[in-house]
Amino acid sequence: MSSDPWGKNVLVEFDEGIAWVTLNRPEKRNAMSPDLNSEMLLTLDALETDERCGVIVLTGAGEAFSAGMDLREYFRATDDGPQAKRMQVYRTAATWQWRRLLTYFKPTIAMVNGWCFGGAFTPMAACDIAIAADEATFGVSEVNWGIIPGGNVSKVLSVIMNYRKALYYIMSGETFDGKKAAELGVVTESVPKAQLRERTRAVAQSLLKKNPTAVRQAKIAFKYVDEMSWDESAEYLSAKSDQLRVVDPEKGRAEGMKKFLDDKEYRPGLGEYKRDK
């Protein structure tokens, strides 16, 4: 039997190196629930340890991404209940969806391959690349029904989204596709449906194909700086470059510099480096 958390709420699937981590409750447009945030956070910390995994894609079964959260078993279900259980509820589903995700030690994508709704904005968002199908539906729809968007989501939207696209959206409900996702910056890129998988596999293995250290380094980086002065933020990227060359086992700086200048193997914006695996 096996020990793996995920085969219920949640499926993984390893491809050479990829570790694919579905959200699995097509029933219900993979509406995040207590027992799916408690399984993908088990998955979450399992993967970051297992040596089949170097780049996570995280997509949902069926025809939607996630419609978000699960408004009986997460909301209805825990209102009346002790305080401190509502709580845990709520800790468990936002450790996975942005605390774990925003700085995971490995590379995320989500591939958003249709609907993305509401709390379902956080983890997609929280992934370093977004990669949705052109025909995917995202709306932040909470208005429509006398509520405002939960959790996390007017934070996400404030970071990914433009200030007035970001308020129109909220206020009107209105949905956009994939196309537009891309447009106002939501996602990384839109491609066809057809061509989705596909595409992810294709970024998957180009970031697999890269230094993991120096990867992991650079995106941690740049998120640690969005809230910095600008001095503040020269200060600590110059010892966060000092810091990759010491806890890099590939030495990748000095194995860069030496097909470069010393080799002539190796031309700086033209690919990565040959790597000794």
Given for the second form:
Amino acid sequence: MSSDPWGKNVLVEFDEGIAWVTLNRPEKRNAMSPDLNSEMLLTLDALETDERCGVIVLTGAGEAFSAGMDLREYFRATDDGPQAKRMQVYRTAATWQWRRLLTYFKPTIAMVNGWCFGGAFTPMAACDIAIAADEATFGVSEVNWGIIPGGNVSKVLSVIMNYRKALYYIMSGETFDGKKAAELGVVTESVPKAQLRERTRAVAQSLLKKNPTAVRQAKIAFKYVDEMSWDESAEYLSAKSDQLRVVDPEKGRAEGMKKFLDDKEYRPGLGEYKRDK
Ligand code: COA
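Show the same protein again, this time as the form predicted together with coenzyme A (COA) rather than the form predicted on its own.
Shown next: the complete complex, the earlier chain at its head.
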């Protein structure tokens, strides 16, 4: 019997360094239930040290990326239960959807294949890159049925969206498609659905060719400086750069400089640094 934590609400497929992680409740439009959230948390933990995984692509089975939090199992079933149990269920969701993904050890790409509603904005935005199908439908739909974008969705929108646009969509609950999501900066780009997997795979493969330690330090540094003062940020980035020189087993900085300054075989502005890997 497999000891992998995925297999029911979450599927994982390995493909040349990419781990395709699929939210797998297509009959419920991949609404995120407590069981799915627990499975995702364990899956992310396992993939962090799994050598078959260099990049994660998070997507959804069937027509949806995810219809958000499961209204029946996540909300109604826990609403009147013990507070401690509710908090545990909330914490598990928030941990994988935001905390774990935000500073994940490996690059993460959200591939938004279809419906993306409410709580689904959180893991989508926590991924480093998001690529949507033009035909996908996004909605901060909560106001339509008498609630607010909770979890941490309003906070997520304050990070990824322009102030005026975020308020408009929070207050109107209007939906928008993948093209609009790209225009709004909610996703990195959108492509026709027929090309979505191929394009996502190409982006993932290009990340796999980079120095993984440099990619990791760059993304984590970017995410942390957001809430720092200018002085704190400058000090932190300087320390982070020094740290990179120590923790990078490829010694990419020294190699890159040698190739540019001494060997004259590489110009950073004109092409990819050729690694020996
Ligand atoms: N929570 C719980 N169940 C959900 C769900 C959610 N967020 N979203 C969909 N489902 C369930 C439906 O209840 C239905 O279950 P059933 O077959 O037992 O009746 C099943 O998934 C299919 O949903 P359905 O509405 O029939 O599919 P659709 O393709 O016609 O529409 C959506 C898809 C996503 C547009 C629609 O399901 C929807 O609006 N969902 C709610 C989205 C939302 O506001 N999410 C915010 C939550 S924070």
